[in-house]
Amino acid sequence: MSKRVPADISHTASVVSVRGVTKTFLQRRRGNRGILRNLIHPERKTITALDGLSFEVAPGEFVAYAGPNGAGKSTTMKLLAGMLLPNAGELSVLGLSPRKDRIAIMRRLGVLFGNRTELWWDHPVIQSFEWKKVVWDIPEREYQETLDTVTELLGVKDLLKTFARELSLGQRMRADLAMLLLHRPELILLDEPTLGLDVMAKRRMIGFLKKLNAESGTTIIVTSHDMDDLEEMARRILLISGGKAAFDGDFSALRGKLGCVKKAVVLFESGERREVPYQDTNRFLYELSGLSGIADVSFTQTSLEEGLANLYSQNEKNV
């Protein structure tokens, strides 16, 4: 899977463009007006999943898309894939409109939801792959080349004859990802791809995605509640809260915004103990080397999760 820039989007600045997008849903509620009346005229509440959301994603970016439950992450993914339509605003994916060009987009897009599978449950994995080759009209040579590459890199070659229902969660996720890649998508949307995976399965998944992005130039947008996973995978993080963008930048800038302070606890031979905040690790270590009588040094840092919890809490109060 060689690195490439698709000819028809190489002149554009964005693979994904979201401008002022709003998406609402009507939620049916049980009222206190009697069973019959509730059936005929049910009470409904408008839920705003996205509220004027705007962002751009350039070709080859690996973007972490994060936020609390109900923030609108999955809704955004479904809008980009053309599975939902916005109430307001404009969407562009690979230079096309999800509203008008859904089929054309899906031929160039890969989507994976961590709690769902595209594999045929009661059939060997390879049959699902062969089905996709036929339905998607993938040329035989391209199919075989991609199949050999992704099954080797994802470690699913020995699972091709295994029934999908017999796979572990980690094996199924890798098989689903392999199937997703068979048509060589230019853009991949991953919704909780590491959900429920054990440590080894997670490491393998993250390693593969980083390799795919770096070597093939595939644009990836990934959601997860695990900030450590996101920070390892992506270079940019887009935070969404209350249906709006709360932050867009790199993880270092996010730590600064959240007040995630780095501290060194320095214990001297005299028994004195100092807590020293710092930002630049190299500079701090250089300054530390000039001190004498140091018995021990330990390092701490406010976690991203703690900082994000405070940010989300503040946003909820402002709604």
The other form holds:
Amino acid sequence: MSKRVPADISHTASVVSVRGVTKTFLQRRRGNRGILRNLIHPERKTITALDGLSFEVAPGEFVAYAGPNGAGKSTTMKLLAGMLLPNAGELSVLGLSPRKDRIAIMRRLGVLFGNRTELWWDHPVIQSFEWKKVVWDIPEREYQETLDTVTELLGVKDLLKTFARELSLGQRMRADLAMLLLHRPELILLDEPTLGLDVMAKRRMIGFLKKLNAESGTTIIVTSHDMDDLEEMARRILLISGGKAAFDGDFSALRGKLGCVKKAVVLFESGERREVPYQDTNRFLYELSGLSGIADVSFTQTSLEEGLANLYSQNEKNV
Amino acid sequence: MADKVTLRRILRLFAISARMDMVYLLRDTKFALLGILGDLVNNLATVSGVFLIAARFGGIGEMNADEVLFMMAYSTLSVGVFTLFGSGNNIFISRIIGRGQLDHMFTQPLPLGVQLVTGGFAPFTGGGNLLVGTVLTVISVSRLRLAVTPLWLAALIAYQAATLAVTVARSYIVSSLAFYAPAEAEEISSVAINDTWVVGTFPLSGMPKALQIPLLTILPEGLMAWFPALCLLGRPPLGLTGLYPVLFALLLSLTAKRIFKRGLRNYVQKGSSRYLPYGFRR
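Mind pulling up the form predicted together with the partner chain next to the form predicted alone we just looked at?
What follows is the whole complex; the chain from before opens it.
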């Protein structure tokens, strides 16, 4: 007699395994015409958020998960966190099924959505941390050690006695991140963690996440619309568009795929200004050193965002 | 960190809820005490109105004024039990569903049931009605010269549990609408619960059976105080057994569980697009 294996379990060494995952939503269409008819037979449209998406994330990776609005980034995060179930495909998080093993996963997973807080709104920050200690059943010693470390690293020591509702957005995000780390998650899912942060708060957040990934080997998957942020944080970028993986690789390969061009703007003593495209940086610098009469050189390249905008619009046309 | 939800862990969860309730009370004691006093006055006004009518006319239906006072005491006690365990939105569950805040609960390493049972425990801000209800019960029991035996006390606890179960089950049944119409049904649990409290304080003795029966079945307001109070006084109405409130509570709870689970399955399929960041938390 064979045991029935749940459809969304796959046994793999990956921290995250997504295989052929499809997620659709039914959207009710509303309009002024045909109100009565719509009451009896509501008009619905099927929205395909993810369309057979597949990818794997290895332990210790820092992955940027990018895509245009409505591409399915948050849906993927919710699927991985067990907040949603897929229509088809296999999902595995830390070798477990989000459908069947939600509780076991949540002990080892940290999730943070930039637009929401896990802090208790009308309580001092430390009270939320104490609450988390009990709910996650974190041993006292481990809790104290982690609390000391994260409050120091994230600079939230002075915020512990402040009510969550009185924090600025940057402070709230740091406090939320500190709370997220209290149970020492092996995998962290961050959905738009830099959303709305000012430059200083953003730098601090990015610096901390890089350090966390490098020093403790925590696997991080982060979404953002800001490609500069993502490039600074992650080594690998997974781009989705129209619910499918449009690119999976490193940032330089993405630049190559998008046709991003490196350019040098050379200003000569004569006042002449020349834009010179190049491929190999070392070779170009060598050739440049042989020239005389150069007053200034600045380097530039087509931004990833420009390239991505082209890619997204092409995909939209194809859809 | 064990996965098992032990009794010790459940007690710790109740304790952290109690602690947070105390912190909430202490952060602004003046306003918290005013809030508690407001609740007490509101509840006392509801029950004293009915009692004064009973006192003026020498009883209502087949119940004398002291029996009506006992029924009011039972009602205040049941509101007290409710506010003791349901001061979060754990019983006003349509708010959590409608606002998309079940997502917060999915990320906790605890079964949803445990979160819901322990999350609304508020002995400091929610204990006022329980205290007044206890005092009223002691007064009415002494005026009625009831023999308070351990068995009678056990029956009182069982009936209170059944009343709470009916309130919770009813709230969860109507709140399940919020899985399908989150914006429209976000506040439906408060309408259901508050109406239960208001109508539930009327003694149904002397009313026609055609009115009593629906109020013990379709809209079980009669089970909020009237029926269990008469059972505790030793004369269950309508020739029904004294076990009726417990059996009804069990049946309604099983129905609520089934309907709620079905709604929950719908939630994890379609998600929520109505997320509000802080309503789930007090």
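Positions refer to the first chain, counted from 1. None of the values given here were measured: they were computed from a predicted structure. If you superpose the two forms and keep the largest set of C-alpha atoms that fall within 1.5 Å, you have the rigid core.
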Taking the rigid core as reference, does N69 move its C-alpha 2 Å or further between these two forms? no
Would you tell me if I47 moves between these two forms by 2 Å or more at its C-alpha, with the rigid core held superposed? no
So if we fit the rigid core, how much does the CA of E272 shift between these two forms, in Å? 5.2
